[in-house]
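One chain follows as structure tokens, the form predicted on its own.
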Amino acid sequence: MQKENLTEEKEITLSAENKTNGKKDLLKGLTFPELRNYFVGKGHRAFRGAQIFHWMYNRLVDDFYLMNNLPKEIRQQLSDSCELKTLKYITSEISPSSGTKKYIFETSEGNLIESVIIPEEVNLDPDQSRFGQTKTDEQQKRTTLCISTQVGCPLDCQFCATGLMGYKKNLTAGEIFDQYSLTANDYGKDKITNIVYMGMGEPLLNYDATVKSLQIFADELTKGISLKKITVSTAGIAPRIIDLADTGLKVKIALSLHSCFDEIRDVIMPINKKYSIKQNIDSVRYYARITGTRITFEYVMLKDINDRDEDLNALKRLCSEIPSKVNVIPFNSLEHMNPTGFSAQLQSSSKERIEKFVEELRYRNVTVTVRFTQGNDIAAACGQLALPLTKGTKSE
């Protein structure tokens, strides 16, 4: 459980991200430490707090009728003057071959989001023998939920769909939190094993709220995911890999690498224009040094782009120096979103060349993963997410 402030009894500020409209207070996002001030700061008694946390975060109630350990006169007032609920479900959609389902929300605001649960997270292709991987019972077993933190996202890496849609806004903490609430009340709580930042947007560019919902995470009140089952995804905002790492919070991170060099870089993703490689490089150094975590390089692979013998040289160079593993991921088409430019040319390496990548690398003791397409027939694999901004509109 978090511990600080919990003795200091004072009346917290709501920002704006947690009124509704200006009149009902947004108690979805709010830490067990805000929480707690909150209730003491409107004359209730302190543990009212870890009640509302406990009934909203651990049992992901969003109706304070339901919450039978709260007098009635209580759960009256909390209905009247607050709400919980931070998203709307839409609609959904299961792909057939590989049992991808895909959420669709919207925030008040009329945002829309995705939301993906995967049944492995360590997809395998029928050829799977090739590649030297083996379903173990840890992976038969995995379920993990992809959840997003921006509506788009404003990077415009060119290998991702939710680059090509633009961008509206960072997620609250409680919409952060409330994809994984929506989807384990659907889905089932007790299948959701593991969850990874890796939806639309950049985490590290909504930090703040980023942090925040691993806090909710982190608490000991949740007893959901273990933060040992969470990966961070980043296209390398390296200060606050950096940030991330001084929190204390020991979540797994995975940086997107693609290329180690900058040139190339540079073109794929633009975000390394202001972030180079070296940066990133030294901040997830120093983020495995002070959380004791490996980190995860992604690499997605595109033809004559980044999988030439120099790409697969550097790669093995850097995954030398640092404790990590890989995670090889074939390009997945962007047809859907009629891609313009350089985009429209991008292809997948051969499996093949994929199949040397690993071999290469496992032969200098790197661990090595290969990601193969899951859920694309429903847009949903690795790099397609994107909607319209807003309901019934088109993308900005």
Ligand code: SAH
Contents of the next structure:
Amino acid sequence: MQKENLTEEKEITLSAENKTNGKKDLLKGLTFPELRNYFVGKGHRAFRGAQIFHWMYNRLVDDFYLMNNLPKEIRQQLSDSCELKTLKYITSEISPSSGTKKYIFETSEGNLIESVIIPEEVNLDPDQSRFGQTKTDEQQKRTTLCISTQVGCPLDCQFCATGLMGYKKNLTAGEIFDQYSLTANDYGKDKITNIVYMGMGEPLLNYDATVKSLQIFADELTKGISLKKITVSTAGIAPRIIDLADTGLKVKIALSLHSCFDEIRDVIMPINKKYSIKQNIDSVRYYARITGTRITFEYVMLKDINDRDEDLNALKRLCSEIPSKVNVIPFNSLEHMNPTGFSAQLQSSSKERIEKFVEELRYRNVTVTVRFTQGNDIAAACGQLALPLTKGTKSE
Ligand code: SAH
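Which structure goes with the form predicted together with this ligand, now that we have seen the form predicted on its own?
Time for the whole complex; same chain goes first.
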């Protein structure tokens, strides 16, 4: 590569995930300090790092030839030695009823992942008024991108389709970011207002890549979506919740709680045997204190499992102790996965029961949102994301 006036020369070694099969250097996923060091190490001036960072993460450009503030020779050299693309667009589908758009992308190893755009102004459930919800302007305009952090998921939550498909690999920070880059370029960058790490996988089991992707979103050069508009959802990996608080990234956290009782949570979410409710609650209490954010408790309503009066009372108590809100989620069917055993018996709570939870929590001044099923018709709703892990194979 042509050297520019050197101030400093220190070669950095890229990890294996930042090398393509053709042995090019894969720059997508590098944070600002990493990219700056990369360019300095290659003999460039440090500002080249800032330029490429801006093109990649702000302008969402993945072709060096389009970077028109770089000298032609440098564009040529970068094209020869570096790569910016991580994911390949395979297909997309729009739900006619809700406008939800599901994308399928392929990683360089041939794994398939899903991302979903949820325009929340579209087709709000007419029954919403029964829950006393009023639409604010912000809600009407909100368009949320739901991204994946792993291919499949190792957690085996009994109510979740992704768990049923097994686990293949962690996504890289570049692959996590590229779900935003590709969907924003297709759907309209200005239209996406929020991001939720709620697609396939458990973000906190892919901690390093998740944090790197958040650092990229948080960088002032990115100027994309502020961390205030990003939520990381976790099944409850207690020590990583503490770590995330200590990074100083004030992203919002949602804990997939689904029960306040260990004996129930152990069954529906086996990860609870490793990190108990108490450990997770202590962690999110710490998170709320350190970051000054409110915790979202996600609660999938499962008939006769977590919708009894004692469940409601325990949830009310918990919410009175922690700055929090509750996201009540009607259970989305797993029928498209032909589940067996315990998963096959799960049913959503009745509307009346959901309504009771919502009303009683609100009566206690708890903020409650009800996540109405969107994208059910294209299997793009919460917990319905599941694909064959690679093209041409069948999911197990
Ligand atoms: N592993 C992370 C993020 C992925 S799941 C987590 O557990 O939080 C995103 C959300 O969808 C979680 O709250 C999850 O519990 C919920 N979910 C999973 N399966 C569902 C289903 N069948 N119906 C409704 N919500 C579901």
